[in-house]
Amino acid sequence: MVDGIVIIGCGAAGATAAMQARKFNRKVSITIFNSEQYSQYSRCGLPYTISGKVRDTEDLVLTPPESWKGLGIDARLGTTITGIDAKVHRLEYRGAAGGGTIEYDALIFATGARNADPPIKGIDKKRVYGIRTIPDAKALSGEATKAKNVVVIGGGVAGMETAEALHERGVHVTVVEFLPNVLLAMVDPDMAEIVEEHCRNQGLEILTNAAAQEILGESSPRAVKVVRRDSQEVLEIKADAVVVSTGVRPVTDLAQKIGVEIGTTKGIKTDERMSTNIKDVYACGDCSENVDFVTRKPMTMGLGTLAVRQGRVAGINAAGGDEKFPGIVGAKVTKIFGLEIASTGLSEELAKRFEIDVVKGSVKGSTKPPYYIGGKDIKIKTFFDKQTGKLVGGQIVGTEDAAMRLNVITMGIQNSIDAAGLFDFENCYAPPVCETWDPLVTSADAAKRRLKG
């Protein structure tokens, strides 16, 4: 019998867990704590407040504080958990209104992740920002009105989206990426090169295979010292402000203190019910480790789509239900200067890491028939397990319709479709919309022929 649930964290995972627990169990007491002053908001929308595509940062708040009362949920914002006694199921907390204790029957960690700042000298200077919170986005919006030059350290999704946003505001932006290409956590090098060329054509400067070593200046930046990794050439790139976007780490401090097991990816280890090794303790979202859908190997991935799905499972189970999370496929998409970049499942690099031999179907096509004016170039890669023939991943780059095609690939992965099955997929057709043989289908045909060989 569950009488009281406590949730630590009010991001996408924690908020979803609270709502789903309430939907499943109308009587259980639910309390949610958040160290930030804000209720649930969309972190993915932060760069777009800088560009103005989102009018105001407050528009990102998905669950206004007053909504929690209507749901019968006690939301304590700006409140930090200072201690947990797992033996007696009691938490200690402190906020602006003071401190106290609360008891629980089920506990959910939805503590998210924090920026993983690299060891760069001068990173603690003024006008050096992350892009993780509403205050970060507000500060960068202010920089867009006064900074002439900004260096973005890190060419992942958040870094590239922030670079685009600042560029659109008229700021000269240079992206410094340590790896040989940007977005390598998302796509393979050949796809990343398409993105880089597109961004450079828009006026964005990108330095890859380059290490940012020091932020130069007195109290605030004047330049960033960068060393090219291949030639060891030292550069000083002008910067009035710097954005550091070099990834995140799961926040697991509180969980570790009560003996919750941490997995190999440094996230809180969970099973298909989002349960930890401690009875009635769950974890979900960016702080948690689950398994890759294809390989069943440990994985953590900071996606809002995963956070809400894991939160749903954790919330229902904490409230007395029995839901299961199927594993992480990792479907993701972004759009930079009008170019859609989408990927799902295993990349070539992940396949190597997990020791899976894959066969690739790679095609360049058009989103419309060649006779119809306005078709856009699109590149699609699909990956199939060489042993089983099953679809295990895909990547798409193009200026339209990448996301919907990617969703088809993700559905195929989740339903164990093989190359022949994807080739037999009956896509719709009309000249203003798509081809009779969609490029997605022809990529499966290319792989199917290789699999036979």
Given for the second form:
2 protein chains.
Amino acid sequence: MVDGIVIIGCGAAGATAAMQARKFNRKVSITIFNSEQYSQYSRCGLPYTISGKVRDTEDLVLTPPESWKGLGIDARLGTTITGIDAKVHRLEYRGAAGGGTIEYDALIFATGARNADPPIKGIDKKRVYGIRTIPDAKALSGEATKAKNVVVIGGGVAGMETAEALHERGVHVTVVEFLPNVLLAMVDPDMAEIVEEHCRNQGLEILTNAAAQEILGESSPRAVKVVRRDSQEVLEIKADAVVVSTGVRPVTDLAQKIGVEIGTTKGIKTDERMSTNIKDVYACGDCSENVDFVTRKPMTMGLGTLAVRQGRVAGINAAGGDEKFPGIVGAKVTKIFGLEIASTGLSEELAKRFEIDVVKGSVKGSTKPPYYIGGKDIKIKTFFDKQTGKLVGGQIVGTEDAAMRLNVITMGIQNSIDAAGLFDFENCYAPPVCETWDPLVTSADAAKRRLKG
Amino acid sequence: MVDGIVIIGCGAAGATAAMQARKFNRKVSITIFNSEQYSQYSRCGLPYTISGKVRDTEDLVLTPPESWKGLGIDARLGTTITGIDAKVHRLEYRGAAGGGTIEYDALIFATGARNADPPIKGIDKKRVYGIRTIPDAKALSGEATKAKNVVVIGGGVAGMETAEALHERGVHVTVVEFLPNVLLAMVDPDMAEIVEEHCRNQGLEILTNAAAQEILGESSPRAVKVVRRDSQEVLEIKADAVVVSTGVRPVTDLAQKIGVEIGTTKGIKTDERMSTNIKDVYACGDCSENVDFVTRKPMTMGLGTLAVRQGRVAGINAAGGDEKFPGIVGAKVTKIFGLEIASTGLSEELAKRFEIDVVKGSVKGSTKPPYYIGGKDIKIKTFFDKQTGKLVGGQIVGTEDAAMRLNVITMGIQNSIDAAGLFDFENCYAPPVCETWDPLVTSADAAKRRLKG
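Having seen the form predicted alone, could you give me the form predicted together with a further copy of the same chain?
Every chain and every other molecule in the complex is listed next, the one we just looked at coming first.
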């Protein structure tokens, strides 16, 4: 029987683990540590505190400190784990309220991820920010009233969302992306190009295939030195402030100290119970590696949806239950200047990495029937494994109903349907809503014909 | 080998059958008859020609007469089949362009449905309309500028959509529904009540549990005499014009003449190939009966989505192919005053009829996370078979993302998932789009707990 669960990290994964452990087991003692001063909050919501679509950073805090008490969970905020002794199951901690030691029967790593430090000179200047914590968001909200020009280094989801938010506040924003397109961790180049065009039409500057080399200026930025990777042309882009958002890495230092196995994707390796290689030690969320749903190969993906799902499994299992995590499909969405960009399962890039030949069903359609006023363009791609015929991924870009449509693809992937199965999908229909044959079905039809050939 | 296909009816089912037969078989002769003067048009779009969300009734015509020629299909519009001799596979027809006979190797009934004539006195007066044809819609568009008061008898989908359209044109509209709620063929009473409240807030009058007995007036309406079914109170509701929309019946007269079997739901009985009991005779769309996807019991449902899917199967099979229709899930949606009402699979009512005990997962949620400004209320119900645990139905009402969310339920039903399967659904998430745990997942969680008990 488990007497005491200790959880390191109180983000979406850790907090969910704590709450689900409590729900499953009323007696077990649960202690949760967070090096941040804040209790669980929505990191994904941070950019929207800049634009005002979220009123206040405090609104993002999903579990206020006092509610932990009500759950009988000992939450130690602003407290860092400074040592670990796996033999005697003991942790050392230190925080504002002092330090001490605590023993555990079950331990959950929910240590999250940290910003990858890109090799950019001058990154330690003032007015250079990440977009990962409440202090980051507060600082950037301040910059929105001060800075005239901001350069966002990194055109991933967080970078693009932050760029949008600052632009909406009237700041002149330039996104500098190293790769040939923005959002390539999410969608294929053809989809990314739609996004870039849409953003540029809104007045956002985007430089792709461009390496940010140095943040110029005295103590704070004056400009960012950027080199175009094709022409080697050097540019200096004016910047009063800089946002660096070039991806994250799982935080695994502590886990490694006690011999927890790290996977090939650099996350803490976990099985379907979210267990590590060490008995009674679990990991979940951004710090953990699990498997890709389709290929069953190692996968780490920092998504809130996965954090809560994996946290739930880890928490219940640590409390004596037996839940399973089904694997990572990787359904993602963002909305930038009103454009929804959604992807799930394998992209062309991921399929290549996993050495899977895919057949595409690509469709440009409308969200409504042609006769009904106000339909919006939508582009849908579905991917099928050439060998097995199974649906393995999909991407949708459009100004309405992209995300929810993508969910149908995810449900299809999770049920191993093939192109015929997606073609048989009976979408609901009404003129103000969609077509009799939803573009999803049409994409399956296109793929079906290619799979035959 | 098939030389000649004759299709009776050029609605969604018949027209799709013709086009898919041609696609499958370039040589076969195809003739399609339509008693209406128009070629295939969207009936579901008719109410929107009144409100102006569809510019013109002509826009609804999906296959203009001339395009049939291009496909090598002989379309005889405004032409009625007047006789049939099954022994020699011969049809007699008569139309504006004269009459004649035609022989067939394969025959497809796509004769659609006609308005059920309710027992209401004075229904044959002028300015009393249905909402099923282009002339109906044109006449009602005219009434929108003339009539001050319109009574819509029947609060089904077509009735409610027409009421909305007339209301939007400034007409004072009263919907009179015989049953205790509107839309009961689609959703359960609790969901219908949300719709009624929403519509009343927009200024639409709705009388439920009320029997329209007589259309009063001389040659055209003055008022509709209505009896409240609970109190027997008699009301006279002012009306310059009346819309009667009390459901439809499959048109099967001609089929019956040659011994085609009619099913218990009064549609032409078909198998998974959309074949009738007579060799080389098919039926599809509103006139046909097929099976409910979940229970495999007889089902007739007049939906555009089914018409095109069944038409495709009938057309290809008539042309020598071998396609199968997977059964009717019955995914439906309508949007009234901005509120999406969507349902799929079994409702409580249908489950009762099929003698299936269901367990509900009912959730009131928001379309966005609580911290993000602008989330809309959404109510979701999912139904699971108590015996098998399988997902068998769902209903969603909300001002955004109801229809597309419902599609996920339909995909789940079509893959026989259970509550655990829906709970494992990995929805995509971003603050402007939805929650980390979509309300769909939460509804599965609620049902899971009840299924255990």
